[in-house]
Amino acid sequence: MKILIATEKPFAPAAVTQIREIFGEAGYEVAVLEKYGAKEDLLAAVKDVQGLIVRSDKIDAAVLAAAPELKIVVRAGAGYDNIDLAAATERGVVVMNTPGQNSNAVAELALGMMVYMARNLFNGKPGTELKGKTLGIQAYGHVGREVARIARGFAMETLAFDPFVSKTDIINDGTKPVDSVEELYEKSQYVSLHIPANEQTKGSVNFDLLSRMPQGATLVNTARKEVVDEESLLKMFREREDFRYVSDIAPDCAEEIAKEFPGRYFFTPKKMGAQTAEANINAGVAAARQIVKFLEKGDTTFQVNG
């Protein structure tokens, strides 16, 4: 078996070492493609591999067509919208993610950005505290739970809306479930987004929702930029001087926001949620173990396609 680690944004060296060890114990050959500059490099590299580990790399129909022996692709991370699931299913390729491995890293970033905005971007002027504020968590999966846990350490009140999670489970965590997404926004000075980007969610965070937020509103997005409707975002900035937006992926209208609304936003230079040494290693190692379990035992526990 030959496994390719294809990462335009490379894993930490320690992660690659551990991944190699796992595959070495299984008797697999490992190839590494890092910081590649052209899609052609990826197309050439996948031609004879049976397994593939990626991060944010685009695995579309062309890549899959160039890999006739490919059996499994694992996205080292939670989101997998960078992989063409339909094309993979058509070719009989199993696609997996590694849920939970990056959760703490993303959650710490979300709370860190909240502190940064509450303290006026550390500009020396008086800010506010998170203590006593209400945080609404939209989607209560692995990351949402970690956000709630850390927020409670700041003595924030935590609310959550997730129709796919039992209210009992949310309550048992010390978080209060709400009955609708509208209620979540109405009751929360901070809203943290953890929804995936799909046909149902893209553009779903719109002006109707945002305008329901109380004074001192801050929207925190460590999910995907596509879930926030950008026309609504700009309208909210213009009509609500108290509104702030912080994200680890800049919207397409970032230049317009920077020009018109200085001091009311912050965007990291690139997506930073999983950019910690610990998360880097956790996700990479999990991906390697999942590939071995699938190829040796047919384990499809984390499969996300057909």
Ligand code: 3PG
Contents of the next structure:
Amino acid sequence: MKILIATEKPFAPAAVTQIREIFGEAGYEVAVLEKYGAKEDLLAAVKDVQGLIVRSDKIDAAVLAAAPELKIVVRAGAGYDNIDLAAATERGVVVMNTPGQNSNAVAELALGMMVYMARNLFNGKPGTELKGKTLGIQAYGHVGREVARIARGFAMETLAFDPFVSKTDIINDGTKPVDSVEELYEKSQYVSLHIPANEQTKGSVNFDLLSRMPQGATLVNTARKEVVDEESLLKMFREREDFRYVSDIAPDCAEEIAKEFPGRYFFTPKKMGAQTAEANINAGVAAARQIVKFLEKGDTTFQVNG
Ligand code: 3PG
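Condition change, the form predicted on its own to the form predicted in complex with the named molecule:
Then the entire complex follows, led off by the chain already shown.
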């Protein structure tokens, strides 16, 4: 068996070492393709592999067509919007993610960006505190829960809206469930997004929702840039001087925001929520183990297609 680790944004070296060890024990060959600039490099690298580990790397129909022996792709992470699931299913390729493995890293970044913005980008001028503020968590999955846990350490009040999680589970976790997404925005000075990017959610964070936020509104996005409607974002910046936006990846309108609204935004230069040694090891090792279990025993736990 040959497995390719294809990560345009490389894992920490310790994660690659541990992944190699797992495949070494299974008697598999491992190839690593990192920081590849051209898609052709990826197309060439997949031609003789049976397994593939990726991060946000785009695995579309062309990549799958270039990999005739491929049996499994594991997205080392949570969101799998970068993989063409229908094309994979059509070719009989199993797709998995590794839920929860990088969630603490993402949650720490969300709170870190909140502190950074509350303290005026650490410019030395008087800022505000998180203590006593309300944090609305949109989607209470693995990351949402970690965000709530850390926010409670800051003495924030945590609210959550998630139609797929029972209210009892949210309450038992120490967070208050709300009845609608509108209510979440109405009651929260900070809203932290943890929804996946799909046909239902893309552009769903719009002016109607954002404008419901109380004064001192900060939107925190460690999910995907596509879930925020950018016209609405610009409108919020224009109409609400109190509005701030922190995001783990710049929106397409970043230049306009930088020019017109300095001091009211922060965007990471490259998606870095999951970019810690710990998260890389957790997600990478989980991905490697899942591949071995699937190829050796047919275990399809965490499969997301088919
Ligand atoms: C995820 O969906 O797991 C995160 O967005 C992390 O993505 P990354 O592996 O590209 O950093």
